[in-house]
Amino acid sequence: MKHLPHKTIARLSQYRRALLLCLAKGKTHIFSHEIAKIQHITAVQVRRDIMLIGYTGTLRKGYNVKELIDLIGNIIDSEKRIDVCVVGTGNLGKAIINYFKGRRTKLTITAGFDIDPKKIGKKITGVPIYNVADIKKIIQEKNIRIGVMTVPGEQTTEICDMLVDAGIKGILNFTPKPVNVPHGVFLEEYDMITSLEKVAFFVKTQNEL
């Protein structure tokens, strides 16, 4: 599973979290072109994911959604929790904090980070707010491997070179600027400027049909 392409991998979270909702919903089994409905891609695709990771359904029901939200778990989750940071604690950042609390229990917010006095040694959703200044002393304290970046663009290449001067190992930018980090460090950046110019660049051509 080490080998699992990282495309497979994001869309492994994202069944998971469909498969989560239907059981809630009391739904036992689910078939490919549901789930593939629900994430707006193919039923192939749906089932060449699943077949990767061993897991097979059958003809009449389906796939067993107990039993893949937990085969998924054990592929994406860490056996032990793994502790995340946020660097920056502006209005992106803050929703982080609140969005991700008590959803995974094996991947946990237990720090954030900040330079505004007014914002450091408070907490966010019971999430304290450290100074900058203290990135690495608190990260090699609390053992954390994971750090979500939510600065201004011009601080993003030093709060980066910070993150991985901690030990960080894993790193998800969210700024708008690009960053370089060495063999050894995964890193995962999104560009919400660039994904909603792709979203308007389709809204403007189906309005030129």
The other form holds:
2 protein chains.
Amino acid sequence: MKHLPHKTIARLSQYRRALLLCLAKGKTHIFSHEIAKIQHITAVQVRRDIMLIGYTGTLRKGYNVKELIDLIGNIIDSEKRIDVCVVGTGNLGKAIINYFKGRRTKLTITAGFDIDPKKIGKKITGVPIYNVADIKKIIQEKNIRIGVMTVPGEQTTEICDMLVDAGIKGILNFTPKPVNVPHGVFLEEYDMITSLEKVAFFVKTQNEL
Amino acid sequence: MKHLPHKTIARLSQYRRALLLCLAKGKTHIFSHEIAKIQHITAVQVRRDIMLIGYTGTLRKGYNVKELIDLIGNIIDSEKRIDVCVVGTGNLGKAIINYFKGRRTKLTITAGFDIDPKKIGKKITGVPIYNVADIKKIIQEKNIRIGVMTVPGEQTTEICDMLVDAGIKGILNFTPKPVNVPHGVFLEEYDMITSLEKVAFFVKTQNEL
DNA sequence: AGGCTATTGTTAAAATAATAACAATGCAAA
DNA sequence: TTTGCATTGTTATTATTTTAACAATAGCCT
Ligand SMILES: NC(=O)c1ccc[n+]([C@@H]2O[C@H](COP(=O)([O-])OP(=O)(O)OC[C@H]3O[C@@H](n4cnc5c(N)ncnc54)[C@H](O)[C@@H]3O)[C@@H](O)[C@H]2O)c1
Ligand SMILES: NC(=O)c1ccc[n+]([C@@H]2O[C@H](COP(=O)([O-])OP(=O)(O)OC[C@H]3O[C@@H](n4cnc5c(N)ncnc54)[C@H](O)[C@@H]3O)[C@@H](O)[C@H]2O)c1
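Taking the form predicted alone as the starting point, write out the structure of the form predicted together with the DNA.
Starting with the chain above, the whole complex follows.
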């Protein structure tokens, strides 16, 4: 496989989640247009993505759900579990930790960090919350490779530097403050306001037609 | 202006947020490469986006921060305020309501909905929480146009249908369950797991090099 | 059995997005 | 004043992503 487009990676992750639901319902095979329907994309795109990872379905029966799930896993998952930490266990951090709890994935949140003494030492659905002062030590001890940032905007830069210093390899930044990371660290940023403003733009545009 | 790419819309929204921070710091002009640095993109792309909206900077001085903010506002904002509601005021819903509080934007969260009697009737940073049973009535009374869904996955489809029925024009779905909306309703879905798996994929890939 | 049809896999084309290239120019410094 | 140069605006090029087109064929129906 020479190279998978970013977009394909993102879609494969989504296909897998849809497929897992199908599997749970006892469905053994699925057509490209069924996957497409769930994800609001076209069947062609689904087939193309699946082609890119080298999987082949059965004509008139579609794709074997189980096999496809496993193959996607081989592509996007790491062999070993990847440990993830969440820095800032407020509303958003808590929601994220909860959300991950119990999901079948190679990604596991194994630590939370906070500065608030009321939170340090507690657990959130089983995940221990540590003092952010110990961040480097814990990250290295637990071999945590990915950090999710959900601290207040003002702390973002500082926390990001601490994560990089501790040897983190990927950062997912949910704070409103964009950050810079050195080469070799993968950065993904998401800002809800951008999404909402996009929705609003199209709502407005449509109204003007 | 014939047509703005989706990606440009999203970036304009981000430029504005960066610009607002600059304005707050008393900066009156900004160069394309400064904006680019903040957003981790290239200066060319910034200039191109700005060109697309028909704004012109001053050579050697850059862009007038205030003017650019206003112009972006003209493009992406609605004339009038657009009201937004959040359905499901748990951890994530609460985080979102908080996040929006006090931001200068034409988008305002004016209602939350929940099914939990302990939450109904309360306020979250000033936003009243209503009984989800009254959703249609309140949405129409308040002329709410956009709905954010942060309910548990199992309720997603039902809530989505209720929002559409109430006349909502745009939906931002944060639950793990993809939904279908009729033509004329703009849908945006975001799933954190996709983002995290993407980060993990690149962390893994880089490791294998 | 034989034709029909839904579906896959893949190539080709189109659309969208990002980057490069560079002329124009106005400010700063010599 | 003149030169140098940083910066914009814009066109051209390249890369990426999506969509279309269609041949191949497994299974269904008659
Ligand atoms: N990107 C998005 O879509 C989005 C949506 C909502 C909120 N947010 C942002 O996410 C962040 C968190 O939001 P929230 O609602 O959970 O806020 P919150 O105040 O509930 O949580 C912040 C947490 O960070 C902790 N904290 C503060 N300083 C710290 C430090 N130096 N080290 C470690 N922990 C520290 C606090 O104790 C608190 O627990 C904010 O920046 C908010 O703007 C982003
Ligand atoms: N997409 C993401 O990035 C992301 C991240 C974290 C969580 N989530 C998802 O967001 C959702 C909310 O997460 P959370 O951590 O806030 O959960 P939560 O349990 O804290 O909140 C859910 C809220 O919805 C309310 N609710 C339940 N049924 C309802 C109904 N029929 N009508 C109205 N309200 C109802 C509950 O009372 C509760 O207040 C979940 O689906 C979760 O999986 C998504």
